[in-house]
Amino acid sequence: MFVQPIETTSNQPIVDWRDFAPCAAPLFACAPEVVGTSFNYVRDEEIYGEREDTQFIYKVISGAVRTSKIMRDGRRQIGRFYLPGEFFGLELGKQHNLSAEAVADSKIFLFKRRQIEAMAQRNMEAAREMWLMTADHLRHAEDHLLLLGRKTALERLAAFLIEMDMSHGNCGLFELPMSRRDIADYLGLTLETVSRGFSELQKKQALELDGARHVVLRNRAFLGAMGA
């Protein structure tokens, strides 16, 4: 498939399309004509920047992605983490409200937005899938707003761990791809508060850590009730 070069501005990273892997995948099973192309990003590499045009919709194949915004005082607020199988870049406007970076070395599929919009006008099932994805993003934004505004530090951490467990199939065993700093910026806490929270939850025998990022949930019901 021939891919046209992207027009760039001075504040955009130049994408070298020669680095794209020679493979493709459809966006939806009901719309095989909408095909994405894979691209590899290294850890902390920007995928798109705030206020850049929304040219693509993205799907995480491996690794992880974070969306974030830098405040005027230099603080960073992370909006969401995206893990394999999840879509991002679904803003309704013509520009991205947040920037997106790879949390770890990641493989991402890129789908042309204008092709998807044209397809959704003639394929009701695909349009429904797009609506469900957009609704999920809005629901997450509402939940995150409640978490930041109404919950204690320990409740925020418990809710985050349950969210990560759900993303890994509710198996109670998962590897965190993000750093403690990332977690702190997602929960609106300091790094020290997050570290103390992990220690306290271990003391309560709610979880077990094997290293800094390997998590075993020992009392999921307790964490679920705390984070609810």
Given for the second form:
Number of protein chains: 2
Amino acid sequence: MFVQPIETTSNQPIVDWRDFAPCAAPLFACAPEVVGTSFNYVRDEEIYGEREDTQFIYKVISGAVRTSKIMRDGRRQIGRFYLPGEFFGLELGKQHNLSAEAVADSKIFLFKRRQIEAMAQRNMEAAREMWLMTADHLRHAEDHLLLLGRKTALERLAAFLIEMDMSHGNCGLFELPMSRRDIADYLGLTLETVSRGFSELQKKQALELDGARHVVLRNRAFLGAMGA
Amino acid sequence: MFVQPIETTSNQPIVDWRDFAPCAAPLFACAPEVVGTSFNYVRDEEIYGEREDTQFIYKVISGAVRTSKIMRDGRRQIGRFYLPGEFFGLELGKQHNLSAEAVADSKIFLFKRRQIEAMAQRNMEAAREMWLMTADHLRHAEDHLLLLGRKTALERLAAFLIEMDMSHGNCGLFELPMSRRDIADYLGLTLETVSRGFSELQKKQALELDGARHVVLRNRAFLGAMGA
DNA sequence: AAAACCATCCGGATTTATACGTAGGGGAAT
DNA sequence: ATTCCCCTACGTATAAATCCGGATGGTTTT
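Could you give the coordinates for the form predicted in complex with another copy of the chain, as opposed to the form predicted alone above?
Zooming out: every chain and molecule, the one shown earlier first.
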């Protein structure tokens, strides 16, 4: 068992109006009356904390976000990464079950929960869309259970690379916004194993690394089969 | 990495009208017009398969159910156990993401999806309740991610025992409906490690086993702290 | 009833995968 | 240029998986 140091984050309130930016956007095409406000977060800044009351629903505009749980001794599990265009923080309960932090400097839209709830009362289509997103998050979590419970280190890495590639449009070429430690905490490994795994996949001609974070997939079929 | 043999199950259609029982019950108190039909499943019988089209929503009446994913080489991850009173199989998508099997001989209520969908259109309260259940399943899965990714074998067992105790009313005394292998596949361990862990927890005076499946918790505080 | 069978469980020895600790290198930021 | 992270490399440590043998209990067969 290993212990990781916890980075302390500026524990400021979620909504700091100094970050206010005067742009806004509708939540869904089908509910144009619900508009969000944009905020900027710096790398590693907390967006909301575990067990914190739910006030908003969030959408990534640029950058990247991770949701995570941390144990008292520092062990951490990242639930999921969110890239531009994706929603997060839409637990239906009163409190968040995971915390959310910016992986890199990020711009995020915040939508007021009260507005969302009111909309869901009126607009059945929008309510269904919210439910769909929750169900999609559940599906992702269930897939990740198999990865964490039963897959080998290399299989986890392959699955991760394929997932990243998918969310970048399957072009086999992308920039990782997160550190090796983040990847490790997402895949239930140590950062060293992640590093070793990347090296091994390079040796197998499955991918190419240009610097630490620029990835070129060389054998998508191989990676897909390995990540299963 | 280990490989487990897959038990072949009778691949009969989900709905076998020979199992028909003439009892029925409403889905929710708030939607008495939606009634379910009871079916019986024997131990290890498949209720629905991964990637199978979603036709019903299910409620456990007696017995127990597991949902799981299986890899081609036999590695298996159980997503969750469902005990009497709990709903399962309510993915919103067109297809199930996990398969479901009876852990023991079980009686299950089936509710037609078309009825559910129609109800959700009319009854906002019921629609919200469905969404709440999906969100609760998501919360459970997220908690389980931390367990699978970062907890030790003993911590996993402690968390499992506390979870089982909770769903039996926190009385510190219950019967496990599932085998050691099922527990192992739920916790991402081998059945040997599960067995050893139980022995160790007995040595620590944290619990008592009467036979393999009858559990008496002797130190709930200790187990709770360990399972964190 | 006795025997056979089967599934399940337990314990020890061994192996293996992965975590851990330390050291060193490289790139970006100050 | 220097500092500071972050990443990589390698040797070691260890938790858990694997492999073995044997005990137990329930069910079916004779």
